[in-house]
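Consider the single chain below, provided in structure tokens and representing the form predicted on its own.
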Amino acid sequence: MKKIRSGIFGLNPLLDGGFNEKSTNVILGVPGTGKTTFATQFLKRGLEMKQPAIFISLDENQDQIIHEARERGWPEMEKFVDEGLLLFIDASGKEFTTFIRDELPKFVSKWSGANARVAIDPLTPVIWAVENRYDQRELISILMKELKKIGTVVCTLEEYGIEDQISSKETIIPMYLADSVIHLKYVRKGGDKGFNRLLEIIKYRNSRHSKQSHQYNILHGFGIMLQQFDEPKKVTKKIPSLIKRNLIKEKKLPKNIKNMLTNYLESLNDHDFEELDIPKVIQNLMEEYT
């Protein structure tokens, strides 16, 4: 799977690289936490290597969204604008129904192919414009979908209800259906000594991921820069060398589920186990297959 850099200063090596090309990503999270800085960030980073970027606010208009990028250190995004690499599309005033199913399609048959990089924000009106769940599902996979055909995709989705609770009724369809699902909150200090924020990921189809939380700031100019993330160890396969060997020496096992089972272990490395009982592997594949 092809990486693209996120431009999120930390966030690669706790994607295995990147976010998978062609891929559709949900950041979700309350207010404050920087979903707009993070979609606009990925944007940026495309347009700092001449990739065109596509904007769709469902909330704000261009001069708005703008006027919040030069906010933040990022005066650059109105040049952009003005060279034909960032493309706004302003749909808060629109009926969502009709721009998914009618007026996208014709939009991306114009830029399919294009490798741009696409941030919608925030997703969430288009869960609120209709109420019947399976509309909102087929409205959710058509955006989505669509936009693939465009380039890499960015969502971002607010949260709403009780905290750290991520499967509300608003979010739980578009984390379903995304490749990848992001998730910025905020974590409280105790007493009266503020909060930090956090940032883990959720879900991530077809890639290694990190499983832990990861503390981040939000800077001025550089925008959200995670504090610690995961140091990239150097990639070995000591142990599905040995699990290999523990299997080709077993007798009671059939040779075509040797090499079955072999060919499986070609693929991973270390950090696959990395939580799992070695012993306890094996003995687990023998039990299944003897």
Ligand SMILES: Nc1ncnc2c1ncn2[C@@H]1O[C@H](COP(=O)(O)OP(=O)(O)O)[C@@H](O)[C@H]1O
The other form holds:
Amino acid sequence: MKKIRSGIFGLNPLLDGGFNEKSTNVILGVPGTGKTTFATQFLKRGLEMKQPAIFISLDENQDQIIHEARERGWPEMEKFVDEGLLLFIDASGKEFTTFIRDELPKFVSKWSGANARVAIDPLTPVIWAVENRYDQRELISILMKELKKIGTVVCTLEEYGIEDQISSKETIIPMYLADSVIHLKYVRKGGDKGFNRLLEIIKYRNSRHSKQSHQYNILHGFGIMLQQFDEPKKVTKKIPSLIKRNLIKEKKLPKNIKNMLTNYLESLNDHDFEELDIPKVIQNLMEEYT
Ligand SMILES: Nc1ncnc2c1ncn2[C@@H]1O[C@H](COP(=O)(O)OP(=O)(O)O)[C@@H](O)[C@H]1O
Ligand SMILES: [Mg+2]
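Given the form predicted on its own above, what does the protein look like in the form predicted together with this ligand?
Below is the whole assembly, all chains and molecules, this chain first.
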């Protein structure tokens, strides 16, 4: 899997190197958590390497976004527009159904293979545009599939402050269709001490990822900066080998099952078994197959 550096400082190691190339990635959070910062920072990282970028905005126009980027310490975004590297699609006044079904495929056919970075900020109005859940699913699915043909996609999604209930009616469809979901959130420190910002990777197809909460700050100019975290543990395979040895010893286990299970163990490491009780793992396997 080819990896794309996210541009978010400290995030790549948590994503096993970065975003997967040609994937769609949802950034979920309540207002003010840093979704627009994330999307802009992701595009800017590509633009720095002359990789084309497309910003699809659904509720703000190009001037507003360029103005906000300048305020965040990124005046060069305007220069990238002048150079023809950064393209805006202002869908704010448009009828999304027609836009996605008719205009988008034409646009994509012109850009396919461009290996661009694409940001949709925010995706939420597309969900509001149609009432029927099947239509919502179809529209979001077309949008994500089409845009992946152009390159690597980041979509932001508004969340509604119900604590610990991230999959609301509005967010479940894009979360389900996306290749990865990153959750940005606030956690109150207690009393009048304000809040911490936390990032969690809650889904990541086809890749290993961190399952911890990671504190971050938003710094003028730099953007999202993750705080120090524990170094990812060195990849060792002692536990898979131990399980393998135990399985091989089991006389009651059919040979083809033994082969299948030891094959699965090949792609796992000690980290994968961190939260598991090893005798219990072996017991589970024996219980199922003998
Ligand atoms: N011009 C700026 N300079 C410094 N910090 C900013 C600026 N704009 C936004 N921020 C910080 O980034 C936070 C997240 O902003 P934003 O990315 O727009 O959030 P969201 O898109 O999730 O609503 C803001 O709450 C603020 O703390
Ligand atoms: Mg925003």
